[in-house]
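Next up is one chain by itself, shown in structure tokens, the form predicted alone.
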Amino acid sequence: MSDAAQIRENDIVVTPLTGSIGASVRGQDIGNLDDESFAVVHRAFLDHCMLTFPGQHVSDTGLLAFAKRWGEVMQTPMLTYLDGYPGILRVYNRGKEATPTEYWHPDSAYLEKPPAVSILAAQELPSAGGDTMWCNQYLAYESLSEGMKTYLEGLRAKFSGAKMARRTGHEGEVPFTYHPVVRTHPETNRKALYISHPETVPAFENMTEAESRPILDYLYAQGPQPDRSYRHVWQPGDVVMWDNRCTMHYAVHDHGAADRVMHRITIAGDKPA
């Protein structure tokens, strides 16, 4: 992606935030796209794996409508969404030590069909702090030898819901599946590596933790290189979307009790192959 280019078309701006993942889109209101306007952003999405739109200061209805062209808006199991706005998660600042997701991670990877896209959109932000970053996992996966890929191909790893049961205060049976480690984009047709943190991928299917993690933790470790991502800095009105099938991101909290409120919104996906 080093060789991307600044795109022009349908009054929509489409510039590169890095040469590896990340564009920024200007020109048009999310919320009311033609059917022309949103091939030109598909095409950007597909191109860059998360795209930014600056100063939208998009409503919630407006917000639901963008998501609905990209798919279903799902609801995920252990979240509590906004009363009149299903499908729309209200995330807040619940401190350091309760924040779940202040690690590298692709969202809800536990369930049997995780979402394909997650779109945030700013509400409150805090004077400094809060960024958020993201990681192409194509570029983890092309990274590999040739002998690892051949070693990934049709492995499986467990996904659990652990990390987030603990942090959300979930009680009863916490929700896990097996995902091939190595995920082909059903629109894109490219490999990506994907995995997530260890306490949530404990072990490969049919074998140990202790035989598993080593190499879990190297593949962990190949998406968030410098050269393969990009860390966001929020403002006002600020929506980011991302693809959860081909990029893993994280949200830092460096920002202490200072508001930060985002409203989230997850598109449903196929099960990962």
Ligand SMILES: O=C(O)CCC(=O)C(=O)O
The other form holds:
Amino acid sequence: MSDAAQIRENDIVVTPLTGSIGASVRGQDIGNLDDESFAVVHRAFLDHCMLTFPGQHVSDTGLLAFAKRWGEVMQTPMLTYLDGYPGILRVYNRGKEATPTEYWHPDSAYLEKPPAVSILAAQELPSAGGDTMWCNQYLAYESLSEGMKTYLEGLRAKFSGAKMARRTGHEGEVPFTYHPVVRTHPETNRKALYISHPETVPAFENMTEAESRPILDYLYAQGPQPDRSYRHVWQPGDVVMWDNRCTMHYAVHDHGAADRVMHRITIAGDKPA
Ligand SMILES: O=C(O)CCC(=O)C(=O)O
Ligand SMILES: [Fe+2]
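Now show me the form predicted in complex with the ligand; what you just gave was the form predicted alone.
Okay, now the whole complex, with that chain kicking things off.
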């Protein structure tokens, strides 16, 4: 990321949220962006890895229209979507024990082609808590020594859908695939660490878990550092989007049984390379 200056263009104001990740975007209704405005938002997205759009109160139709600007709206196997709005997933409070998202992860990394982008629109929020955090996986990669970067070159790891299979009652058919742990972002050409929870990324390819864990654990811990992350305190009407190719995120479950509902869309991505 370059320096943390505010940008004003086409009535759009892009304000960095930290010195390492995230920017807020104000000034336009995201359901109706013209091409020039979209170009400004797109550039900000690549520069900051995640964007917040405060106070949008966007309809599901507007959310889908916005999502389609970024690519193909995905439907992931094992998930069910809102009636009449294919691609919109209702994310709700399942309770702390059952939440599938309270750990650092990029979305659906066990797929051959995981989603490039995810978008969340707040529907119902608890009176306090239920924040979401994001971290910058370019910076995680760049923090490594030259020796470690060389070691990781061309190395792949197993990515398993065990968590998703369990939550959706598909334990007998856990999907998995192999991805490089260092991936090059197809739009920025920057390298980022691609990793997730130990259950999702249990081992390097052709290595045992015992051999892999110390290094995978080390790599997993590099993104979620205070100076590489942002914590979003949701407000009504917020829309947030993030780039799964260069971030991980973590949904904090500190709101007990209080309702928290988000509408979520994922945009198709390439095979990580
Ligand atoms: O509920 C959230 O804040 C994020 C949940 C999550 O991980 C996701 O929607 O991919
Ligand atoms: Fe997620």
